[in-house]
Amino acid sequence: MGKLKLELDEVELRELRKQKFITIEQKRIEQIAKIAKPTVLAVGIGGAGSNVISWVKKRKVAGGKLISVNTDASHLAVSVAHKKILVGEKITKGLGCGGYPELGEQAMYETMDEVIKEVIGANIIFLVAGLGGGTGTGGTCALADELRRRISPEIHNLIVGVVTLPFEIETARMKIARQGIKRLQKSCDTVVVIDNNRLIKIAGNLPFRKALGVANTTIGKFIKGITETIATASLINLDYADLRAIMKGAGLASIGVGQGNGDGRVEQAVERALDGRLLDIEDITKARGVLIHVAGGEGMTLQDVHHAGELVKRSIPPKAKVIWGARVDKALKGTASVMVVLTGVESAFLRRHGQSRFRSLFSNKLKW
């Protein structure tokens, strides 16, 4: 009897040790997962950039930090973000830059340490701005340059510029914007360009205010979609390593977002996303990488997501790297939303207007 009890005690002891090991291992895995979880941060620079940050914040993005940076104190006061920073207070007195990018650059450098302190630890950094003006152009270029200088090459991160171009009729602003893009391409891994001139084709029949809102909405959906699909549990999560593979050193990128309703909603959404790209691309088949993000209501199936990916793949080169993610959004009942981002593309619009004519801007001492 004593021998049997001893054997039972040993079995119980082994079981207790096993359970303790499982508990310790689970905690260790959870700690590693917490450390390894990619951090996503978006910085809106200037009026247009801050407007996008407000759009995303009001829609309660999960898993990312949102920062608004501006030289205009009045606009910054009404912006919505997790953190707001007034830059260049000594230089601009909180009155903005008056469209002078060199002033925007000086203002950013005046407050650079405070901005860097908020930004430097993130794995994915979105720099959001409207190019062609002062704070957006000068401030964004300065911040991108400084991040590239301060971040060690060994740190696995992404710096993604997300910028809008002014209308072609705004000649002086367009020249400044092109200079800004050329400089950002040197500091950012990818620059997603939204050309407002494409809005004439995509949203020309909409009321003026709604048409201009298309660009902000597109950028907002891009940031919100990637942030939530990477940082929170999703139907199909985006893998950070794959995202880095298609965006690291990828140059220019184009984005399109489409929605479809009812029967055939996936086909509608994909077609509108590809036709509604907000950058004129010379040859879509030369794209280096493609990001596909699908969102739908609770009735969305895995077949819907797979079908969307297959439809997009028909339009791109077979060697292009494709990554995809999908989220269920209760607000999209009976609706499919598809976002397509093409990286490593060439812009027909920028080439047509002789981007190479403009000098490279790497020093804040150079005039715009």
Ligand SMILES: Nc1nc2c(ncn2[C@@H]2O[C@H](COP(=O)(O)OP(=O)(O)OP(=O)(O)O)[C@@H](O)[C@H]2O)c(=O)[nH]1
Given for the second form:
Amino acid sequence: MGKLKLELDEVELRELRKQKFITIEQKRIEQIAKIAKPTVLAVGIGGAGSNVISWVKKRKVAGGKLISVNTDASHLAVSVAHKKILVGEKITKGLGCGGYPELGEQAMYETMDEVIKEVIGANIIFLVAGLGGGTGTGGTCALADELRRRISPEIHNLIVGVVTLPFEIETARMKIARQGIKRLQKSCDTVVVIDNNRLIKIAGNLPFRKALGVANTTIGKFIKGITETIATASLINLDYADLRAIMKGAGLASIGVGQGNGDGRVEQAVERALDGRLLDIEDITKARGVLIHVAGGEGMTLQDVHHAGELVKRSIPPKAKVIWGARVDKALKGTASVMVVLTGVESAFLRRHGQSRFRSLFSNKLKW
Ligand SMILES: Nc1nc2c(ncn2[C@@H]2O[C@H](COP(=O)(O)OP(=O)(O)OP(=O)(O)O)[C@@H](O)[C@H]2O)c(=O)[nH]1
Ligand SMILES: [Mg+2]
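Please could you give me the other form, the form predicted together with this ligand, since above is the form predicted alone?
Let us now look at the entire complex, which starts with that chain.
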């Protein structure tokens, strides 16, 4: 009896040791996962950039940090963000840059250390701005250049510019925007371009503010979508390595988001993401990489997700690199939401607004 008890004790002991080992191992994995979790950060620069950050912040984003940077103190005061930074106080006295990008650039350099301190260290950095004005154009270019200069190449990170193009009627701003894109491409891994002019087509009869809201919603959904997919567990995980594979050194990119309801919601959502998109694309069939992300309610099946992927793939070249993710969102009852990011595309805007006329200005980095 006593012997049997002793044997049982040994078995129990072994079992206990095993369990302890498993718990320690589990803890170790959890710790590594915590450290290895990529951090996502979005900085909105200038009026349009801060408006997008406010949109995302008001809708709550899981796992990302949101920062607003502006030279305009009164706009910054009403912006919503985790952190707000007034830049260039000495130069602009908190009054904005009045459309002068060189001033935006100087303002950003005046406060650069404070901005960099908040931004550096994140794995994915989104720089969001409306191109054409002073703070957004000049400030974003300066910040992107400085980040590239200060982050050592071995650090695995992604700098993604997310910018809007001015309306055709804002003629004076076109040249500034074009120079901005050119310069951003040098320091960012990808520059996602959203053409405000496409708004006229899809939201032409809406009041101006609401039409801008459509663009802000598109950009906001893109940032929120990527952040949450990377930061939280999903149905089909889109991981950081996937994202890097498609966005590292990818040139220009375009995004489209669409939603569908009821039967055929997946087809509807895909169609809207590709057709109703604010894409500034010369030719969709030239895309080099595509990211497809599907979100749906609890009833969403793998077949739905697969179907969405197949529909998108039909519109793009067979050689394009495709990555995809899917996420169940309880709030989306009977609704499917699809986001498409096409990278390596050519900008229709740059084509329309001739490349050669201002070429001499591009060669001098500091002239706008
Ligand atoms: N999508 C979108 N575009 C906007 C919004 N506000 C402005 N824009 C566009 O962005 C461009 C730049 O405008 P702002 O962001 O206000 O300019 P800024 O960067 O603050 O520059 P300054 O005011 O000159 O210092 C404009 O020419 C518009 O085309 C917005 O809320 N949403
Ligand atoms: Mg402004």
